[in-house]
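A lone chain, given as structure tokens: the form predicted on its own.
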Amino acid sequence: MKKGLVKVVAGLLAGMLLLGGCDLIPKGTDGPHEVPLTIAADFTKKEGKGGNWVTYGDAKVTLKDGKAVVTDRKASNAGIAVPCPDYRGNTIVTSAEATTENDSLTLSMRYEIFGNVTYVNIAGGANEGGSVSITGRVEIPANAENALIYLEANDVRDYTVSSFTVSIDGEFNDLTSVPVESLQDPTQTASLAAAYADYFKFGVASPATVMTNPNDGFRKLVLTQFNSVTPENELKPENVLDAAACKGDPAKYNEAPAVHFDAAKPILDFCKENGIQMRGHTLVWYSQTPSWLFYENYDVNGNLASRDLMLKRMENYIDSVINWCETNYPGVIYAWDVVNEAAADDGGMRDCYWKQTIGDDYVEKAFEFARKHAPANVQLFYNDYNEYQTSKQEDILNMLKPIAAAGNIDGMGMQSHINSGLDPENYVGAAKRYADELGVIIHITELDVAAPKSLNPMYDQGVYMKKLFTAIIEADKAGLPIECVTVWGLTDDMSWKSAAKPLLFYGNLSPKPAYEGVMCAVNGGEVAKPADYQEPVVDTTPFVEDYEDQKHIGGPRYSSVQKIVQGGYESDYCLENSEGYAEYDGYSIDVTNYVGHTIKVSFAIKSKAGTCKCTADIDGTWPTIAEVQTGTDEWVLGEGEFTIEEGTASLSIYFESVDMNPFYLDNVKIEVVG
């Protein structure tokens, strides 16, 4: 979810044509030419001149011995890209080969939407000796235009590329001479403020680009849907601090770090002008905030800057953009979430820079910073993501409760990207423990839920927003504060997870059967099944893979990558999975056909990861169906057995391991067995 704009212009286009070895497609009537089923950024041709790159971001490209030198980035997003503008429509695999610095570098994909820009996070990878390898699969949206793949760092040191390619994955979809979808008028769907107006807000997160877009359809659908709004990424610190001013002149802003909101000035005067209160989102995140403002002097190969330097830097700055947004928009932001995204995932809290500088009381620091320069009426949030799960959970509460008890604190953001696995009344639980235990108010700050993959995923969505949207209802009917709602995102070609289709209207403005579950909620009545609605079947048919055909019915879940390989458990082929975002990044299975049924599954596994696991994808739990202990490169049996509730729409299973290594999998069978 980052910055920048690339535009891909003919000449560049032919010169993919160059390169030597690539499979062409036919572009259809559009013209001559042909589309390559790959294109590989050539680094002994410069920007413009048939190399297919471009610099992306504020960042220095040079050519050196075949390969990319990315130097002088203001910014971790910055640094060099590969267009694929005809891709649009279609999955691609993307892979790039790097040396640096950073601890971490990241594939990412920029594309705009109708004049509106959004970023997917598509996979990383980790520095194993000062070189990162990465390879990632992503869905662009059919609508989407001037599509791009970029490389970005987790900090702001050089990189160097040696190879960046993007390739279709599997049969080419020709949309070349397709023109994108006719947007529908938001104006004649029925307002969820409007209906929810007697228990919470009801919000978006929206980029600026839309309020500048001279489509106007997008900021009819805010104006009429939502009551609260906030920015995706314009408050964010790499928008909000002045790189230039503050590295030309580390003395004057030593203390004081100096800032700028050109990004954020068009989201606030839409809400200034509508009357449209906004979530100031977000003032200290470990996330997309410059490296360079952790050192001395502003300079990233100096010394980190000492704790009390950084009390001082986290106090202006949380001083100057709260004061600064008072001042020229009085009252329209409502509540900021200060701290974002503390809790570590593996337990305790987060390593990161704040945490390396100031120490384990950063958060304590920084909620009492806001409260000290924060209007009275302005509330304090903490926010983060899994934070309904149990363990995470205590992690939070108890970094936390001494911020409650000081009085500097006033809700929890519970971000809640979810998908149909997540039991409403454990999600509810958790934001009442929350609620009671540190006497705060709940906002739900960054909804968006995954549509399962069934054979009416988008029904099947809307019935379980139905499902929870009645469960947040009857809670906040009970007495728990939820005040706000927000959904990440307007529509689902304009979501972080466009694949998932996790929002609740389609790219044309239409509503989707998630939005009529939303309304269904609080109106009454049913989510219409749809004409083409498919029956369930269950089928107990055992469901077997050995790959010898060198195929799989499975597929990735989120990013990751499969390969049929050699070197098989009893035969000569095995299923490779390697590459994604996370460990969890697995090989994922539908075993909804199975609804109502025990099943057992068997399967030979190794990697050089020390466990490796097959779990059940129900959010918020995931229970382990089969964890072994691997680590070597000889192959492990494992088993376990798993009871699927009556009433499930959808269910997955996946197989995973413990860290990101690849892992091989063969002779998998899942059968009922009660």
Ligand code: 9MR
The other form holds:
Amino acid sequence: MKKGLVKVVAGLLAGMLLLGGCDLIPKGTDGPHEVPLTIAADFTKKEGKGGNWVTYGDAKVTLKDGKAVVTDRKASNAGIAVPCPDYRGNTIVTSAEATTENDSLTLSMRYEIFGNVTYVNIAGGANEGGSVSITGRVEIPANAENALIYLEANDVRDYTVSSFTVSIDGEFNDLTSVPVESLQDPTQTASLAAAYADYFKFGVASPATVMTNPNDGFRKLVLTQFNSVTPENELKPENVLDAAACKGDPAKYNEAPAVHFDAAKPILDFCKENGIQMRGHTLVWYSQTPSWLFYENYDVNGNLASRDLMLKRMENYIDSVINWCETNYPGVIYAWDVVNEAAADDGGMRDCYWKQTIGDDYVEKAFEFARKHAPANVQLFYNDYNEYQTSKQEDILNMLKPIAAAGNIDGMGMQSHINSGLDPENYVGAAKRYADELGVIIHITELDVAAPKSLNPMYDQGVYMKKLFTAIIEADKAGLPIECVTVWGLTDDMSWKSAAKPLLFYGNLSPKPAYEGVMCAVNGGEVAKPADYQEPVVDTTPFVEDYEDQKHIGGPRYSSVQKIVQGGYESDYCLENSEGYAEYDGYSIDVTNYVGHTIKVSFAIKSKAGTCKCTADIDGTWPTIAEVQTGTDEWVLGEGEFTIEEGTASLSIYFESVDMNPFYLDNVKIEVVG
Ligand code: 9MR
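Return one more block: the form predicted in complex with the named molecule, after the form predicted on its own shown previously.
Below is the entire complex, every chain and molecule, led by the chain shown above.
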């Protein structure tokens, strides 16, 4: 145990004794100060009175019976937050329990990076019988200042929170007296846009804080590197719809919702002044669109609006947004994401308010209206994620074919939130299908590539970027109309999934091996091996876990949570996997050390879920290694084999249940066979 930790634990105990809770201990005048390892909101104390919570955004908080009742929430992200500014550079676990009428609640993080604001979704929880319980884990970047965790919802309905905690996961990394890094001069790095000028535009998503930031380093990075900008959140309906006006005079705005552009103006000004073109993102989306838009009189306590009324609101919204931008910033926006993410993850069209009010043809209608009101030279896009996966691609193609036949769509936006397991040839193949079958151009709109969990993650990511961009360039040369590639953020620390370090620049603005990989694809050369490069070790020692020492080696996949609990398979202890966003948020074990071998995986598993699986995570596909019928709450044994091809940079396997029920795992053995 580190010496600092003793002091921190002592501080926590002292804090609990002296202050009767887990309040932060006041900072000393010099040196590091004691920091509690858990911060728990105390809803018996008023805001600002040591209760460790604050009101977040535009909402009203009333304390009642030790709970916080949150009402009058003006935006879906408004509510309660727990500040944790001393936790930067640490992984944290955060949990909340609430009752609500919203369909789901989400724990998210907000922090500042050199004056820019970044939002990270940590974990979501579905409403089960009026209650939501969420736990998630996330890493806070070392340079993140004023971090806080907040509870948002899919809607603006009330919620009541009974508990909300944020804890350090593992050993505390005390950066409280360590200053943030200094920024590098970004103008010394060769331009991506210039290097790719013969092929396509090179774009970036940016928050408007980059434009208003007193620190001009980020603006210089945009100007040096990119020739297309996408506002990360500022042109989304929740930022464009004028809630006060619509709700203040619903009769006046009944058919044409009031809009304003306060959030987007700084970024539009920046693009206009610097001659940079913008991708408009996004007009019609199920998310980040307040639910009141879909109700009669903009009142969520009334009835849903009729199809006819919603068609009018949709047309007028599309018309007023496109034309306000065109009138005030002529020629700046060259492409619009007209509809975002209308395809469901599990097949068909996503259920959402647009579909419920207008019907299945809402996508078609949105494109019809956009075509009618947009200037002829503005390109109209459909945009989605997991768009390269075969079954989702089928659904997207089926949905878009009539729209393409009507001549109302110009481009397919491939978001491309990917990882280095995705085969670049398959990815480019998917792009080609869109172009060929719809007769549209391609924009890669939100590229980020999660770094592999390998020995040399930054280097391996760089090598992958070279492969990916080589495939993209080859396809472009062969006639695939890729006209823009946009990365979803400036630096790793500013990414919506910062812990995955998925972008081209480090937090201090210096280029990563990922940037080098992108440059090598166009200029030739190889990504330099770092001085601390570690040779991959092939170690065929069997992996065995029975949890009797109350420890586990594997870890969470996305935002699941693992605990060692009593009642193992013919033994005292086993591992419990719970929480997370989705069924695939399971328990993950790195098996990179078995590369080039066939492995046999055996295990005991128990769950109320009907089926549990052990799955490999490779090439953007998830082949099943073993599938067992559970559901009886009895232990079931499973086993299966999987061959890990030579040359794989990293591979994990994971255990999951087919629904969100927790599962219990014991006696995991992975051994090389054959
Ligand atoms: O990067 C955006 C992040 O700041 C927001 O909190 C988040 C809210 O949903 O949206 C992020 O951007 C999304 C984009 O608009 C659409 N595709 C998925 C992106 C990542 O979530």
